[in-house]
Amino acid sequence: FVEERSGVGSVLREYGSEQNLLSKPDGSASFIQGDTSVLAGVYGPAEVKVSKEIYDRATLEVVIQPKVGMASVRERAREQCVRETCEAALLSTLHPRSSFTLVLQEVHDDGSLLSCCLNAACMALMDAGLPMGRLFCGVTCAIDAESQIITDPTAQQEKESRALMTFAIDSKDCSVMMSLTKGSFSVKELQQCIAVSQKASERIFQFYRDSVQRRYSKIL
């Protein structure tokens, strides 16, 4: 278990991850942000149904399972966000007429769940050794009633906010790969949240590198 605490002036909660903790998936990882926790498993490449087959690239299916009950429209929207981000990062043309399945299990939700799902997904894809053109991470920002930007908000902070935004940031040039917004905000506030998320992503990408380096240094 690799864990890192935010330093002075940082805007992220304590976060950590563990890879290769499940035996059946081809790749797996858990990711924790504060009290929010997600478990991810990747299966594939595998055979694909003829109805879903794409002749020049692999198909990707994303399933998000809530902690309790059946999946709702909210989970379906999050699945689409994660799928679009993963499809942009994966080199799926190297596996035509095959399929990948990414299963994300919500363990606990204390805010910023979608960004935690994105981070768990990226760690699981890396653990599976799938070809990727870039890494990605998720960062959630909330704007409170006083127009202050809160990065990686808790569930309570999300409830009290007037706007909530989640961004998927890529590791090459910190560009925005995906965004999901809710609430009212100005163009300037959106630009500020993007800039804050890009800055926060640098810490997460460094965490990726450190965790993988520590894992393989034990093997080598």
Partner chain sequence: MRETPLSNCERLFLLKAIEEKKRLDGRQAYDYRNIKITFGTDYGCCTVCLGKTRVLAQVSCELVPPKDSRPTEGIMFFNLELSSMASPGFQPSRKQSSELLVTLNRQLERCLRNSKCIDTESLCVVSGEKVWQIRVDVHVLNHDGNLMDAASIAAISALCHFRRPDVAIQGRDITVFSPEERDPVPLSIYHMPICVSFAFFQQGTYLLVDPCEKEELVMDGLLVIAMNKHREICSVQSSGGIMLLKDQVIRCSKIASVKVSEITELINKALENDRQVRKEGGKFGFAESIPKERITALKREQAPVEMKDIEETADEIVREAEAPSEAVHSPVIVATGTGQVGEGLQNTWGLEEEDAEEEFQGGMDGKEKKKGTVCVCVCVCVGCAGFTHETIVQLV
The other form holds:
Amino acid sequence: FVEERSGVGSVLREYGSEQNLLSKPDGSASFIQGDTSVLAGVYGPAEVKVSKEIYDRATLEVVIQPKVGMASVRERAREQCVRETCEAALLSTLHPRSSFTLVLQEVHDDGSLLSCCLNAACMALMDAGLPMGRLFCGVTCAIDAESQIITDPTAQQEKESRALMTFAIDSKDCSVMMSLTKGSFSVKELQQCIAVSQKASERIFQFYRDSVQRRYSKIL
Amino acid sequence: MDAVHSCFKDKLGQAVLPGDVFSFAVSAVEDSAVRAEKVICGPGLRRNGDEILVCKSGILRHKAPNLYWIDSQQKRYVPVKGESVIGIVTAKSGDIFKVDVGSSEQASLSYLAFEGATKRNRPNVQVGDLVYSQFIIANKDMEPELVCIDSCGRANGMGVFGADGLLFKVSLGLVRRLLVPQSEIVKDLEKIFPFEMVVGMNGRVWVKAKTVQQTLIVANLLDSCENMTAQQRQTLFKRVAEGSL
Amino acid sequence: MRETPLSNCERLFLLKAIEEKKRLDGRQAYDYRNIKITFGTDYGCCTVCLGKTRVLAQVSCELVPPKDSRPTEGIMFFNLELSSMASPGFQPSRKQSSELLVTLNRQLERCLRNSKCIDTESLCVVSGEKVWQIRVDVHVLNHDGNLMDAASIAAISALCHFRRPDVAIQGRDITVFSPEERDPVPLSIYHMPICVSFAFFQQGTYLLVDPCEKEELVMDGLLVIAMNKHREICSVQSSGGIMLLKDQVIRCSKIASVKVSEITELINKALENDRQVRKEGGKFGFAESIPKERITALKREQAPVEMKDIEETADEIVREAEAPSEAVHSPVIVATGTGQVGEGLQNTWGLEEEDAEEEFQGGMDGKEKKKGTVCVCVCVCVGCAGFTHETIVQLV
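Could you output the structure for the form predicted in complex with the partner chain, given that the previous block was the form predicted on its own?
Below, the chain from earlier opens the complete complex, with every other chain and molecule after it.
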């Protein structure tokens, strides 16, 4: 793929998704951004252990499985980000004393892994039919050595960047639900990245809409 | 009247996503022609003050005069009062049976909730049996409860069943299509060979035909109906009917 | 989460159907489900779909010191994980599925390590110092029966697909070349062992190959034979406590040899396809394997992102934003060695300990007293004995 930079604008890599590809989970989706690929599975509303149940809302558990090795602190940090975003989007008060379990399996990591996880999570939650108040999507921005903003960076670009930011953008008012940043950057650069992410998120939400339209397009 | 329905109209039959809002601008002008109307929100729609929010992704559907709902595909069942489901008995404890209906909590079924059951005359229900029953209590705050009798005390088709026959799971959308009165799928299936079928709203279907082979054929056909249009289905059924004759 | 219990009616029907030689999905007794093998973008990544059972395998390598008992051999490490998405019964805490997990892991090890299908001597770089450790991670993504076969096919396909970096040794110096500098080298594989599972019903009277999940729930026992296409048996495992006759086992091994040669053929074809696509420079990887005709799948081409007005928008936001609240007050020094940042209750710690501190004054003079350190984390030890207090004072 070709990366365009400097003034003209950066690109979102080729992306695609498939829903309902696993037979056991209540909802499943695979999301691919360029070469990065994540598979998400959702169970819910299901039984919850008495020690973990919450009396007035559903308990959300998120598990991120890396491809090689055991899950470490980095996965736990990502799980926290995804969980906070999902809890803000789901209407968990409709299912008290139940559990929603979201499992994300990294299939290939070529940069922008957290935003790919967020997108796969949203599509899987939609596929499972869980009640949601809003949709969300993830966008990653990197600032390279020449202070150019690159969206959806590859692993190579991430390594060479001086700052890396991931935002979860919501569908209702395009506001930022969650942000995870690494590296040094100015306030102005941060705001610019947020503005770019919001623009990019519009495309992703249109993609969600097109997927749903296509899914229900057959007159059964 | 059109003010309300007009904001639904352009989205009818189209895909809507969670977060989409239908808001009704209630005009402050007092107009005798404007009457208060009721809009009934079905599954997938929630009221939030003056707005209606979409909370599931799917197609917006309408039934005259004022019922709107979201048609979505789902695998997991959530208990709703009054729906009939197929449950599997998992435990007998004291006076109640614990029944698994595929939801987040197991439902309870009292042994007195069978036709002709008294304290002395207990119904013959074993762990692992299938029961066709109705929800009498089903809301998010309480444990769901089932009964096998209707309000008059008669069984009305409910109770333990399924000595032979095959139980399998389908999606909730297919179950709703099967339960429509004059369902096309059922009519097409009947033409192939006779069979008995029990459909639970929790996505479980039980079928029994004369031989094991026929039962398996019916089960596999129903499974494949999930994503087929009417045309494809009829072609497939015709092929099977010719093959089995 | 709990698995849906199996009802009596399902169990009886399944057994009756098996007696009449009928299976749920219309297969014959010795038929396998449809096997689909796809490879990912990087070497060593493979997904296998056996019917609806889905398994992902990844091979990776690392340079490590060898085991003391075998200084000239490389190390193979196998890890099979039952992902929580594979089945509602697989919890992250892994307590319930631990028996299944241990069985699968053990069988995978026996099949691949004990059969010596990989030439471990070729993995040696510097004898006694550096060898390659090949790690195979298998993740079960969807459980619809027969995890063992799917896992073994995925593992051996991934191993055949994997390429390790090339190394050059000059005396004691080892240079590892990156994939751009020199083409990576495939592993040296002698043969491809594949597991074939047989499920027994009614005390060994009926036999089915490749049981699906429902069939696994009603079976009496399981026989797993690992074999390669040269008709060499690599391992045999029988579980469930059923008694098998000699000719039953021999019959199973004959069936297994037929199946294994078919599956090996399939793996080789998939590897060849992948090799072809990579050579021609076409697109490969999981992105390409998304089926385009299904209504549940959708793809979009690369799309540029609008960047026109972001500078102005960003500037505006920064301008209109409130100035950040005043900078944090500089730390208030309560007593030598303790400081307080932020607003809270008045800290009396330093005042109380003034008498105790005088004993330690002598030792402290030489050290630089670090002021302004937040002592919140240290408050926990206030009640400790004298020697621990000294440690705390040093920290602060």
